[in-house]
Every structure is written in structure tokens, then in C-alpha cells.
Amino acid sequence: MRIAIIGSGGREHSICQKIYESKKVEKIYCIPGNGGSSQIAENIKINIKNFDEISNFLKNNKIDLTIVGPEEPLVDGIVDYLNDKQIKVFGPDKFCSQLEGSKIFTKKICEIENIPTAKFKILNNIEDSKKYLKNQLYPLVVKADGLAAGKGVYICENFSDAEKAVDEIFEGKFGTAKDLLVEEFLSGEEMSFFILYDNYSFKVFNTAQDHKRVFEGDIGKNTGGMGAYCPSRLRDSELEEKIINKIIKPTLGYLKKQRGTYIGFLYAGLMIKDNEPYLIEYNVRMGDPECQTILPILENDFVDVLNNCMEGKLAKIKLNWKNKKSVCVVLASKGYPDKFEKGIIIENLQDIKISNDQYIFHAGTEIRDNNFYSSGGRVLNIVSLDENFKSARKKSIDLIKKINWKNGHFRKDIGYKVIDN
């Protein structure tokens, strides 16, 4: 098979690696890819917003399957566009992608289908928002409605915090904002719950826990994710049954009633309180960096899984998982998620030797003159598998120390809730 992957982050490099391990693959293209993917695939420099150019490339190069990694092209309708051109593409259609593209769209489904979620209020201008927020109990959460690369969520401790959030959202920090969402603050523990869906049946595709805050102890600004571990410590059969029956099935049922077509990953961001699940948000693709922790423990041939999903035959296969724990530690540029320098050489990267059950997934790198340079905020994802979380994390941190990139920073406490220090 000839496969193309759209995207340039750590998620896409991990997908590329898993596909590279399949014997069914003749050629992999990454559009546009990164320094890491260039070692196992051919990077093609096309802007992922340019659907025409992507379509022409896929047709001219006889691509058998295209996988869309990031959310933006999905929300913008790339699946509908490519399907209209008779190009096989893995991902949900534009209607279903509103689950991530609009938090308000998802909240309205929660109302219609009685899905457990935080109480909420939709507001559409600065004046009404501040008036409403002045009389609320804190903490509460203020969210930008559209895509915000994981950064459009404000946990507000007081009115001053909420006022700042309202100003930034309506002043366009995350793009044009017609509405914002105010939610009650749910206390509990977060869980990332993934399914794979072929528009007829679904399979649970493991669980994970992401660490969004930039500094240790979960303090500082939200980022795209500073690390993750898999599986979540909260997963058990009773909780899983509640998640499926109260959240997943009602959502998929609603999309079916509306005649949406959903082929791909669905990622439910949940808050678990007293062993009861509440939906925080949906993402319509694999998480990043959760994907980097989940795919390495999948035992199946990933291409076989994808083909069955595309053909509506997911019910016929069984997913098998390694009996191991997985920890991903993100090495980010100093200053991220605020200002940071790009184009900084990562000198030791080529010489690093990794053991079995270890991976270095590139997120923000490019290769020039046989050297790797940083090209983004999150630069490398260091993933280790082991019998327990503590040793897996230690292996990842030891590897980061060997890389010894002076312009990087990372959290040493990824997985602290499941690791006894």
C-alpha cells in the first residue's frame, strides 16, 4: 500500500512509525512531516490548508489511504473534499468534526441526549459576559468556542481572571469569536478515553492521562501537552461501561440521526468524580501526546486495523495490547507556550542509541545539512515502555539527559498521580 499522513507533529510521527512497521506498506508520504518522519517516509512540503494541492498530489502518486492527523483540516472539511474526489481518507466528515470545532455544538448534543457534563452558559459579547460573570461563584471555566490548539481554556479563580479571559477571547486571541462558553468547575481526575469507529461499530482504543500545564505540579499556563501516560489509572470495567452507555453511544447515536459519517478516532476528554464520568470535551482525532503513548503498546498491525475500519469491518477484529505501561515526556523549547526561539540545533540527537520499547517522536523539528533543528514549541516526545510507570518515566528522563539540549525544558513529574516518588 501507498499511504499519506497529513500533519507535522509528534502524533503524526508516531502514526508514521506504526505504519512503517507494517509489512503491507510500500511507501509512506508525510504532508508536510518533520525531521523525524523524514527518516522513515518522504516529506512533501504542501500547506495542509491547500486541499487542491493535497488532492492533486494524492491522485498523481496513487495513494491508497490518507490519514488526517490534526484537527484543523478535519474541521475545515478535508474528508468531504477528498471523498468527493474519490480519494480514500481516514477521518470524520465536516459535520461530525464540529464535535471539536465548536464546544457549543457538543454542549447542545449533551443537552439533547442527556449526556453528563458541566453546567454551562453560552454568551456572545463582552458586556453580557462580564455582567454574568460578576455574580458567579468561583472557580469556574471560560472557554473559546472554536479551535484553540489546546490553549483556549481558562480556569478562573476570581472575576479578574474571568474578565481577562473574556477580553482575550473576544479580542481574537484564538481567531474570530462569536460566542464563548462559561462552565462550572468540575473537580475530580481527568481521563482521556479513545475509541475507533467505522460508522457502524466501535472499539475502545485504550486510555491515557495528559499533562496540560507547563510546569511541574500542574501549575502555569495550558500547553498542547507536556507529557502523558497510558493507560489511565482510573480505567476499570464498571467505569468503562458508564462511559460507553452514558457518553459515547448517545453521541454516536445523535451523529447517526443527523446523517453524519464518522470514520476515525474519537477522543473523549472526561472528568471522573466518585467513579462517575462527565464529558469535558471531544476531539475528533487522536490526542497529542496521548497518541505517542498508546500506539507503541498496540500489538496489531496498524495498517490492518485501519483497513478494517475503512471497510466497515471493525467488529471482525480484536485489538491486542502489550501488558506494559507507557510514559511520554515532552521536551519543549524554553519559553513555550509563550515566546521561544526556533532554529536551534539539537546536537546530540543523531548519536542517541535507544533500546527496544523506547521511541523518540519528533514534534517540532526539521533537518538541514544532516542536523536536526527545532522548529516549534514542543520539539521531541520521549516515550518509554516498561513493567511499571516509575521505571518507564525514569527511562524517558534518562534519555532526555543524554540528548542534553540546552535550549529545552521538560516536566520531571509526568505520571505523578500513579508514581510513588
Given for the second form:
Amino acid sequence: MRIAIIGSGGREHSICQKIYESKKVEKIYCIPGNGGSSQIAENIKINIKNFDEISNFLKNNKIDLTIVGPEEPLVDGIVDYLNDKQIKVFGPDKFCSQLEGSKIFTKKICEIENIPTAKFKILNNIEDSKKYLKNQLYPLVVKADGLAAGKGVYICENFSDAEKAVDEIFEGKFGTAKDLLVEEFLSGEEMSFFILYDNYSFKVFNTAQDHKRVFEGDIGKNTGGMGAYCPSRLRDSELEEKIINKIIKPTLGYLKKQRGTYIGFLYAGLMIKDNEPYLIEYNVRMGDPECQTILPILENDFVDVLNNCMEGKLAKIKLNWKNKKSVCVVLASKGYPDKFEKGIIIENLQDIKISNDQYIFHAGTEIRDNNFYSSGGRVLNIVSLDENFKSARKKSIDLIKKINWKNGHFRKDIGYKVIDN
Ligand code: AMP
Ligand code: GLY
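Pass me the form predicted in complex with adenosine monophosphate (AMP) as well; I've looked at the form predicted alone already.
Next comes the full complex, this chain leading.
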């Protein structure tokens, strides 16, 4: 098969690697890919917003299956666009992608289907928002409605925090904002819960926990993710049943009633409190860096899994997982998520030896004259599998120390909630 992957992060490199390991694959393209994907696939420089150019490429190169990694093209309707041109693509349609593209869309489903979530109020201008927020109890959460690359969420301790959030959202910090959402602050422990869905039946696609803050101890600014571990320590069959019955099934049922078509991953961001799940948000794709921890422990041929999904035959296969713990530590550019330098050589990356239960997934890297250079905030994802989280993390950190990159920053405490020091 000839397969294309759209995206350029660590998630897409890990998808590329898993596909590369399948015997069913003849050729892989990454659009646009990164330095890592260029080692196992052919990178194609097309802007992922340019659906026309992507579709021409896929047609001209007789691609059998295209996988969309990031949310933006999904929310913008790439699946509908390509399907109209008879191109096979793995990902939800534009209607279903509103689950991630509009927090209000999701909240309305929660209301209709009685899905447990934080209480909320929708406001659509500065004046009403501030008037409402003045009389509330804190902490509470203020969110921009649309896609904001994980950054449009403010946890507000008092009215002055909330005022700042309202100003920034309506001043257009996250793109033109028509609405904002005020939410009850949920306390508890977070869990990323994944399913794979073929529009008829679904399978749980493991759980993980990411670490969004830039510094150890979960302090500092929010990032795209500084590391993750899989599985979540909260996973057990009783909780899983509640998540499926109270959250996943009613959501999929609603989408079906509305005639949406959903073939792809669905990622539920949950808060678990007293062993009860609450939905914080949906993402219509795999998580990054969660994907980098989950795919390496999948035992199935991933292309087989995807093909079954495309044919509506997911129910026929059984997913098998290695009985291992998986830890991903992100090596980022110093200064990220604020100002950082790009274009810095990572000198000895080619020479690093890794064992067969370790992976270096690239994110912001590019290759020039046979050398790897940094090209983004999050640069490398160092993933190790082992019998327990502690030894898996140690293996990842030992490996990072061998990478001779002076411009790097990483968190040594990934998984601290599941690792006793
Ligand atoms: P989101 O982009 O909606 O996932 O929000 C980013 C992060 O903000 C989440 O991972 C949570 O840590 C936090 N968060 C969002 N909504 C709430 C809430 N209602 N209560 C507590 N924390 C929240
Ligand atoms: N790990 C968070 C995300 O992918 O949105």
C-alpha cells in the first residue's frame, strides 16, 4: 500500500514509524513531515492548509490511504474535501470535528445527552462577560470557543484574572472570537482516554497522561506537552465502563443521529473525581505526546487496524497491547514556549544507539547536509518502554543525556504521580 500522513510533529513521526513496521506498506509520504520522518518516508513540502494541492498530490501519486494527524485540517473539513474527490482518508468529517473545533458544540451535546461535564455559561461580549464574572465564586475557568492550540484556557483565581482572560479572548489573541465559555473549575486528576471508531463500533485505544506545563512540578506556562506516560494510573474496568456508558456512547450516538461520519481517533480529556469521570474536552485526533507513548506498545499491525477501520470492520479485530509501561520525555528548545532560537545543530543525533524498546520521535527538526537542526519549540520525543515507569523514565533521561544538544530543555519528573522517588 501507498500511505500518506499529514502533519509534522512527534505524533506524525510515531504514526509514520508504526506504519513503516507493517509488511503491507510499499511507500510512505509525509506532508510535510520532519527530519525524523525523512529517514523512513518521503517528505512532501505542501502547506497543510492547501487542500487542493494535497488532493492533487494524493491523486497523482496513487495514494491508497491518507491519515490526518493534527486538528486544524480536520476542523477545516479536509476529510469531506478529499472524500468528494474519492480519496480514502482516515479522520472524522467536518461536522464531527466540531467536537474539537467548538467547545460550545461539545457543551451542547453534553446538555442534550446528559453527559457529565463542568457547569458552563456562554457569553458573547466583553461587557456581559465581565458583569457575569464579577459576581462569581472563584476559581473558575474562562475559555475561548474555537481552536486555540491548547492555549485558550484560563484558570482564574479571582475576578482580575478573569477580566484579563476576557480582554485577551475578545481582543483576538486566539483568532476572531464570537463567544467565550465560563466553566466551573473541576478538581480531580486528569486522564487522556482514546478510542478508535469506524463509524459503527469503537475500541478503547489505551489511556495516557500528558504534562502540559513547561517546568517540573507542573509549574510555568502551558505548552503543547512536555512528556507523557501510558497507561494512566487511573485506568480500571469499573471506571472504563463509566467513561464508555456516560460519555463515549452518548456522544457517538448523538453524532450518528445527526448523520456525521466519524472514522478516526477520538480523544476524551477527562477529569476523574471520586472515581467518576467528567468530560473536559474532546479532540478529534490522537494526542501529542500521548500518541508517542501509546503506539509503541500496540502489538497489532497498525495498517491492518487502519484498513479494518476504513472498511467498517473494526469489530472483527482484537487490539493487543504489550504488557509494558511507556514514558515519553520531550526535549524542547530552551526558552519554549516563549522565545527560543531555531536552526541549531543537534550534533551527534545520528550516532546515538538505542535499544529496540526505545524510540526517538522527531518534532521540530529538519535535515540539511546530513545533519539534524532544530526547527521548532518541541524538538525530540524520547520514548522508552520497560517493566515499570521508573525504569522507563530513567532510560529516556539517560538517552537524552547522550544527545549532545546544549540548547535543550526537558522535565526530569515526567510521570511523577506514578513514580516514587
Ligand atoms: P483544554 O484545552 O480544554 O484541555 O484545557 C487545558 C487544560 O486546562 C486541561 O487539560 C485542564 O488541565 C484545564 N482545564 C480545562 N477546563 C477545566 C475545568 N473546567 N476545570 C479544571 N481544569 C480545567
Ligand atoms: N496532549 C494534548 C493534546 O494533544 O492536545
